[in-house]
Amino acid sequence: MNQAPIIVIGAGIAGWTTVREFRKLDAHAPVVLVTADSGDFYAKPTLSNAYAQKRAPYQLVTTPAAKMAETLQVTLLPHARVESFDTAAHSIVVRQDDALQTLTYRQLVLATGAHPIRVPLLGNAADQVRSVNSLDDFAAFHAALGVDATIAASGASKTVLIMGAGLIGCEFANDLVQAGVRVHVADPAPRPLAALLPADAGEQLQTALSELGVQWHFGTSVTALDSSPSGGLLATLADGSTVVADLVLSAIGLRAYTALALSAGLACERGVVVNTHLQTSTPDVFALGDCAQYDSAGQRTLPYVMPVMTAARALAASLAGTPTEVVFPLMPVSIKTPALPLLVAAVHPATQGQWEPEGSEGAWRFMDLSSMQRGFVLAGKSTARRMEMTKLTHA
């Protein structure tokens, strides 16, 4: 009898890493990977720091899809979309090249990622707001900005308005301003990375990027986007001020993609709910990556690379026949802002306590109500204290 395959939906880091880890344990079980894009393998975090390095979109691909499929012995269905899946029948319906086919699965893995949060805007150019959440998005943004945006047709640098001063917004701001682009950033918060950093650290980052030329608009947000009479786009902010820009980039966050899971009756909250074995509310259906809400992480989504790698290894073992719980160690996140390098061990949002400066300049720790260190932030040269601070922190 032909064995039904493991089917993985999504060819990002979560999908491909799960397959790679599975192949280390089982070289023969059939695997099918379905993806809406080409399936080329690239590191998504490189999208926010590639422009200043003058790296073209194709240069971010580390392994072409065909090579990935050949090496890992995967049946790859690129440029295909899963229309629905039936958990009782263990089947999915896939649309590819305007044709539908039904595939049965032994186990199904949802690695569908997250999509950019978009806020409604007024104005006749509201549909021209861009997001960069994939290689295709970056290619479009790269083409619109131009290979060298420092000299526009008018003889002046091009201008980009970034909506959002969170992690991705700050990384893009640093990258673009380093490339000679004029950068404006608008955010309702009082400073950059307000949800992640203590106030002092956020102010240091604000100053460092300001010195490079980033112009901040805090305590406000973009409400309308219109075509500018002089060319480009005219953004109106909630405080009544305006910014004229060549491009507007939305970086206000990501929301786990749950539509497919919801349509199949799976439990979803902030993401697809999974237990410690990464199993969803339905047997033989698993989820990981940006689309998942992890029980092992206190019912949180973890949109970072290291949690994906950790989850993929555990899931691969389970798929290969050894049920394995995922255990997330403390995983500090490096923020790619060369103006002020940052390392953040984020605190669970429900943890009560406060930030305190720690030792040398550029170090803060989050102390809970029982005086236990639960997280930390390191800036500049203090990022060298990563191992020391990690040992002192209780996840």
Ligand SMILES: Cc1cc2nc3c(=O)[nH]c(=O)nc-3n(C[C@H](O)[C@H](O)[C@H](O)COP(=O)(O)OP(=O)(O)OC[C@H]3O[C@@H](n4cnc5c(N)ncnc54)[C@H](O)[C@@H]3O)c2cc1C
Second form
Amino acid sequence: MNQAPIIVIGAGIAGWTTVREFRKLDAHAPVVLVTADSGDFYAKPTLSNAYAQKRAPYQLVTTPAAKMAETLQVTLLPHARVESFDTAAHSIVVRQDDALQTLTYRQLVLATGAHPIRVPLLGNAADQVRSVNSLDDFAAFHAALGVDATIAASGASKTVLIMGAGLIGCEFANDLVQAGVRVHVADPAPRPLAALLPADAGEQLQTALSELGVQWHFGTSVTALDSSPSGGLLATLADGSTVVADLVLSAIGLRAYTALALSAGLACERGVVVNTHLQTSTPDVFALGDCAQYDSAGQRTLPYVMPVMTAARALAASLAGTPTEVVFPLMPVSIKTPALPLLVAAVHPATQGQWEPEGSEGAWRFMDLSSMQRGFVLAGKSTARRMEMTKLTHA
Ligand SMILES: Cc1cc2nc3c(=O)[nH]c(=O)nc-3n(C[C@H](O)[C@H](O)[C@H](O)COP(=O)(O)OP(=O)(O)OC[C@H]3O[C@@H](n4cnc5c(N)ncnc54)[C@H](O)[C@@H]3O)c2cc1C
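Previous: the form predicted alone; requested now: the form predicted in complex with this ligand:
The complete assembly is shown below, putting the previous chain first.
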């Protein structure tokens, strides 16, 4: 068994960063990386600000898969899907090119990410809702929108309806409207980023994006999507209004991908449950990234880049023989809305307290019931106060 490789499933930031950090500590142990996609390395956050920069999907690849594999001395199985694994036999079953093979592992790392949440819609075009959670998704979206969506066949700009005014919905809204696309956003909440921001910060973002031309539909949601008699798609909203759009993009959230882990008998809740050493409920199987639910984060998923990198460093050390706990520092997230740049240090949902304005304009802090600062939001020029506010915040 000790001759068996470490097997990593997934070639996102979690999978590749784990391998890269591991190789800094161990140059020789065999590593196999199995991934359903091409394995090309790209920074996923660029997907929501690439269109306005006129960056084609292939330009987002920072290192091709073969180069990654060669540099990190990894056996890469691209376009290969792990269908199941057996924790007693320490083996996985992989489907690649319609052939099945079984591989044994010394340790197994699940870095399988999350899947977009789908809401059932009525209508004859309900299956045409898109989402962007991978380079392949972005390539399909980019191809459907066209290189220059401001020059549609009719001579008018194209229209995109975004479902969801959360982080990803607002980033796409800003990017597309900046590129000259007509953008509608629908969300049941009363304002953008309602779950993350104090009300006045959300209103400032709403105003900034409205000034660029984003049209909001708050307090409602898309219920049906049909082919429009005039071409394109006709979306019907719960409030009875309609929007005609060329494309509909769903950005209503992601759910950790747990099906594979569940079928192998691993404990899963909001994600694959991992302890402070990133071990799942089964020995020798670890998980990190968007698929994981961390004990170290109060049983939360942390679907952002910085936690992925932090977890990957700790896991690499453990895999290399030094059991290491992951400790997440406060990791504020930049929201890529150039209309109003935002920096958010989110608060654990169970924390009781309230938002209040802090010092300069464009700064808010979340105070808990014992008057401790637990989170903050900085907007516009105030984002320069990142270090100072981070120091004042108790994660
Ligand atoms: C549009 C967008 C913008 C974002 N912007 C930001 C931002 O500004 N800042 C920030 O911090 N975070 C941002 N995020 C979140 C961040 O990008 C993610 O948290 C991070 O990329 C997740 O990486 P991952 O490796 O866990 O998952 P993924 O990138 O989803 O990788 C999962 C991998 O697993 C593979 N896989 C899954 N199942 C199988 C299987 N059965 N067999 C084989 N392979 C499998 C997939 O093919 C894929 O390679 C953004 C996310 C999106 C979608």
